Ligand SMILES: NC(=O)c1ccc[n+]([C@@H]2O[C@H](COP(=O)([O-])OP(=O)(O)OC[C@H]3O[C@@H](n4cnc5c(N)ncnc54)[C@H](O)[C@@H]3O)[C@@H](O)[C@H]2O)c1
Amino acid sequence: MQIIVHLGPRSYPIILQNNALGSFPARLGKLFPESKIALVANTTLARLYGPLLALWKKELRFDFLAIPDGEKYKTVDTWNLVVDFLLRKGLDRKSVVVAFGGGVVGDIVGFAASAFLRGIACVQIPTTLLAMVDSSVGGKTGVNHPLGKNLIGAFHQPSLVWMDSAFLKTLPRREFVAGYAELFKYAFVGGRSMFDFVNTHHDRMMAGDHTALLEGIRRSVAIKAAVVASDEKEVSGKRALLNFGHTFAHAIERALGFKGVLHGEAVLFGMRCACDLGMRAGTVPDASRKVYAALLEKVPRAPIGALPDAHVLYGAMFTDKKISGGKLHFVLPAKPGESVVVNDVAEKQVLETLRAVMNLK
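Taking the form predicted on its own, show me the structure of that chain by itself.
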């Protein structure tokens, strides 16, 4: 199936399929028949998919780079490794770089493509559930800084997003659950239909039911494609809704030094916090409270390392890029399937939420 992200002359297709891994070279060759190609993966994927990449390389004759695997390597240093590789291999402005991997690979490679020779084409091949339903679509690229998540980056839309659910077969369970957090997120921002779909099919998707999971991915991608088309660079506020749970999540990741917790695991806690804060701030109607409580019971509980006290975690939120005029912006639930952006939440309420949900002092 195909979904289009409508951005005028920069529109691009998202291809979603199952067990069609051999079709990628022909698709890319048709899109870039004369271009020099570089493909970047991480070391884990280079090992898992070595035979597949070797077959692709015979047809596409690309240059290949494997970067270190893990969120802790989502840094300027790793970005520089990619840029240096592109320079050494002699890519030019008509070249294309392919990001083969999860969110970390996609963000770093997309950012490198945005800056290399002031911008070359990029193709995203997401291999994790998180990247499929979220990070590969929309053109947000970047790296982390010790002071915060994704503080250095650029908007750079891909020319193609090519995803195949066959990649999920090699995804560790922990990575799957972390990725599911981003799919679960769309229940809060994707409308009542998505809310009901997640509520109804949660158990099947968590069990890996292929039909339900593929439909969940399709719905998530369609929602994000529509939001990106309406607010590409997060100007009107519509795209900000996709940050549901992320103000909390990014603070958790930073507090843990981007170690010992996956992004999606932090988002799971962030969504719980957002719902709790929505109750305290009054954005959730009384009639919807039981509905949300029932849905939240289905959110997987991920293990997490020791966090600082609530005041320290609250302070960490102020290095997030979603700050404007010195105020924190929270995406909080409203009616089922809908959320709102709120920037006037009292510090006391946020601290109460952190203490209640995260068991902090």
Second form
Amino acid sequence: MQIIVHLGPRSYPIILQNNALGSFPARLGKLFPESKIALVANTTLARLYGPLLALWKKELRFDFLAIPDGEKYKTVDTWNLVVDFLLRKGLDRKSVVVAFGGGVVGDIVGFAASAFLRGIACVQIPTTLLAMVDSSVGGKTGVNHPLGKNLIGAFHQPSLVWMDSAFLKTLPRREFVAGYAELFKYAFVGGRSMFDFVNTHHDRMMAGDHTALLEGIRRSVAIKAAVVASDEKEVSGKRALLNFGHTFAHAIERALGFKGVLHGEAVLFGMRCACDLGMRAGTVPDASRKVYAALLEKVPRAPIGALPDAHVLYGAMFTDKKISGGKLHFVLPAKPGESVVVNDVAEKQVLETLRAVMNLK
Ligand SMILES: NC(=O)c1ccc[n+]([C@@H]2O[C@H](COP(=O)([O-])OP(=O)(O)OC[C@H]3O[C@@H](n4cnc5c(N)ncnc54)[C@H](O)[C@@H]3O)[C@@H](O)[C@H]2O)c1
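The block above covers the form predicted on its own; next, return the form predicted together with the named molecule.
Full complex below, order starting with the chain above.
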């Protein structure tokens, strides 16, 4: 299967498949027949997929770098390690760098590609569910700063996104569920057909049924590709809809000091909060209330640490980097499959939501 992200001269294909891992060298070789290639993974993936990477290397003769695994290494230092490697291996402006891993590897390597020699080609091979349905598509790259996440980065569209759901077989369950949060999110912003698909296939996807999952990934990627094509650099507001559940999620993550909670786990709570708030703020039509309640009932709740009082969490929302003009912007559900951005939700309603959904004082 192939989906094109339409961005004029920066358009690129996203390849989706199941269990065709051996086909990557031919695909890359066709796209970059003369180029020098570097492939960057992390140490965990280098271990798990060593034999596969060795097979690919025989055909593609790439230079290989494994960076340390973990969000805490998503830093300028690791970015520098990648750039240093590309320089030492003699890559030039016609070269291509392949990011093999989850969102962390993809973001760091994409950012290195954006800056190396003022920008070289990058290919994304997402190996987590989150990276497949979200981070590998759209060209946002970057690293964290001690003052906040993803504060340093660039828009740099990949030349190819190549994904295979076979990688999900080795993904730890907790990471799978966290990634599923981002797929689930598209049910609220991707139109009625995505809402119905998720509603009907939720159990099968959660059970790891590859046919259902591949279709869920395909639909998610198609939705993200269309949004990116219409708002590449997040200026028109369309891309902001993809932040469904994220205003709450970011506050939860910050309140917990980014410890003991995965981003997707916070997003699952955030989506519950967004639905609850949508009902209070009146964006959800009466006729749809039951449908939302039934869908949310199925969503797993991760055990998370103790959160502060509702008003403290509310205050934490104002430190979000996506805030503008001192106002909170909530993406709230409307009809099934559609959401709206609301800028003037009353504090009282947000506090009521936090108390009801997160069980806070
Ligand atoms: N650029 C974007 O648009 C965008 C969007 C959403 C999130 N992100 C970023 O993505 C990052 C999170 O990505 P993530 O959830 O993929 O986390 P991650 O990259 O840290 O991967 C999670 C864990 O799974 C391991 N792993 C990866 N693939 C595996 C596989 N197939 N089998 C076994 N283990 C595997 C990794 O080594 C890691 O330990 C965050 O830094 C976030 O800011 C970026």
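This is a predicted model, so every value here is computed, not measured. The term rigid core refers to the maximal set of C-alpha atoms that superpose within 1.5 Å between the two forms. Residue numbers count along the first chain shown, from 1.
Considering the motion between the two forms, the entry in 141, 252, 221, 144 that lies on the hinge linking the two rigid parts is 221.
Treated as two rigid bodies, the chain shows a rotation of the smaller part against the larger of 10° between the two forms, based on C-alpha superposition. Relative to the superposed core, residue 257 has its Cα moved 4.2 Å between the two forms.
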